[in-house]
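The chain below stands alone and is given in structure tokens; this is the form predicted on its own.
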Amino acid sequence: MKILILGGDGYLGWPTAMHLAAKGHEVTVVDNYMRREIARRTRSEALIRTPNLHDRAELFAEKTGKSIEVVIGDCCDYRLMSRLLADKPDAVVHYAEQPSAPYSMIGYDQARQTLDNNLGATFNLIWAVMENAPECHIIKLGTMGEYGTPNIDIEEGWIDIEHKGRKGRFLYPRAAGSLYHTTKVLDTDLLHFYARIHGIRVTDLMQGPVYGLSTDESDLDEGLLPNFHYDDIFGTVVNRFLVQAVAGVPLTVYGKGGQKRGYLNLKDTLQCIELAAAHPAGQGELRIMNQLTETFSVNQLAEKVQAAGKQVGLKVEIEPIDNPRKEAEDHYYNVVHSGLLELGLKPHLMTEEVLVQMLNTVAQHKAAIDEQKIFPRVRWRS
């Protein structure tokens, strides 16, 4: 297939891009660089320096054979989504946004950039896709957070209702808890509203946070490895508590600890993309996948990392602290996650042998890690 994977530099994107080429598959990746200035600009540098994407291509080149072709531009520029959807891919997975709730959540500009490129580039990208490539399909990167932590199961993107009598097929209820899961809320109308009216096929990935430094192709080379960040501000908690067991920090839990969510490690990150590009949405539909394979509180997160780091030697504390989010602390979670099993996803669980992996190699960059970049420096605003 040919594939544009909008966002190609990204935490999921890279990785993305190596997997989808490694399988033989066409593809070209973009992106403005947008989260790495962001990282600068809030000293949320990533652990491991990673080559610009160029370098990176050139370097996968050498170790596969496989090339990926790299664009630099900015997908809220509407002639450059134009050019790429000209050239008709088969399917173009859709990364390209600010990925960070708490940087939404600091102040006007950073909540303006959110909200701006956010629905910038998922604007683009839809009406590039009706008016160059009406075949091709849009898989989007949602995100759990948009449901927020309902009193009830939470059901796979759409929800039956009976309501006096009548019933009727509903997006489920979404009631994000940042500005930054609020866009991904509006992607999905967007989403909705063009697939109804115009016919567009949409997969939408609703995914849970994810872990993990290891792939097939990202083994080849340590510059082929994703940008892994363990800051307040990109670090997503699995990967945060990892880094912080090997530098001797207790672990910042927020809170009581009992925020629940759905995790999957970013080897099924890749699977789930490459099932969703196999198996397209129909002409006119908007799929919803919820895309996660176990759910943990913070605090059996936190429980399990300290018993990894036990296997290898370290002492690791658990420090609760004063939590800087707005968010239920003690709810109720529980998911519908069938479409992408029915699919055909294998999963990778969180063993104690995955996370000991990982504070392996976190641990041959022990040097380089600031512990002020580890705790909170953004608090929501009442």
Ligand code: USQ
Given for the second form:
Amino acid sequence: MKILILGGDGYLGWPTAMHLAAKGHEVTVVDNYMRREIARRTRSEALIRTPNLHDRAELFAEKTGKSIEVVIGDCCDYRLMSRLLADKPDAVVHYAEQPSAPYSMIGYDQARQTLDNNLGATFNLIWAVMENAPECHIIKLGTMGEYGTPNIDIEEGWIDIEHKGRKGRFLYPRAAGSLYHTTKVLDTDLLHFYARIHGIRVTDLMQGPVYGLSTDESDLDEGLLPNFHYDDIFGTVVNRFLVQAVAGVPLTVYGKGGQKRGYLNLKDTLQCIELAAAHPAGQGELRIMNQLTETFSVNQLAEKVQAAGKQVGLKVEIEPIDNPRKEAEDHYYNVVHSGLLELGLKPHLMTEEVLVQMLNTVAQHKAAIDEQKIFPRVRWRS
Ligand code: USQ
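The form predicted in complex with this ligand, contrasted with the form predicted on its own above:
Up next: the whole complex, starting with the chain shown before.
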């Protein structure tokens, strides 16, 4: 397949590009380096230095003989998007969003940037598809955070409601906890509208926090590793805890630590995208799948990292701190996630062995850990 990846420099975009290219697909990545720029400005650079996209693509070609085409540009530029879609890719994987909840909550400028970028890129993609490649399958990264933490089971995107004796099927109610997560809700609404009215084909993957840095391709050379963040802006909780364990900093459980989320290994993100691409949504369909493999509370995660640390001789302490976010800290969480399993997903679970392996990789970069990047600097203001 001919596959275009928007946001190809990101934590997920780059490993996805390598994975699909290794499988023989014709891959083009697009990125404007917005995350690198925000990381520089907020002092949130990744733990391991990552070469720029052209250098990474060259290294990947050296190691595998496979090529990845690189385009540096902004998905909010409609002429660029139109030109890329005129090449008629079979699928577009859309990661080109400002992905940090804390960044989106710093203040007006950061909220505006998140809103403009995320909705602007999605809107341009939709129009570029409609005008140039109406058959193209849009694979959009949504987030489990769109649903929030309702007191009922979370269905896979849709819910059947019976009201005053009549029945209907609706998008599952959404209640996001940050402006970033809210932009993803709005993206879903845009995609739903254009699928209904103009017949675009869309898969919206509601993904939980991802962890890991090892994939078949990134293991070939350190220069191919994804951007591994442990800062409070871009670092997701598991990756942060692993770095804290290595640095000897007590694990920063926010508040009561009863916050439950659905997690998945980076390797499974790659599988999910590949499965979605191989089984496209129908014309006019907005297909939603919940992309996670197991559910933990923050306290459970901290205990798992503590136990794995013990295996490698680390004394890991857990020290709950005041929660900088406004979120439920003790709540019901039961998520249906059968769609991707039915397509063939074989989960890589968060075993002690997996955590130990990650601790060992992080330990090789211990000298680069900057403790000032660890503690939360952004508070959700009431
Ligand atoms: N948390 C801690 N301690 C920390 C960091 C986080 O207790 O040091 C808690 C948070 O308060 C939250 C949970 O861990 O309850 C998850 O936080 P996170 O920072 O790993 O995830 P989040 O900000 O929700 O965002 C991440 C990605 C985002 C993706 C989302 C999936 O950055 O792009 O959409 O995970 S989800 O969380 O399911 O919405």
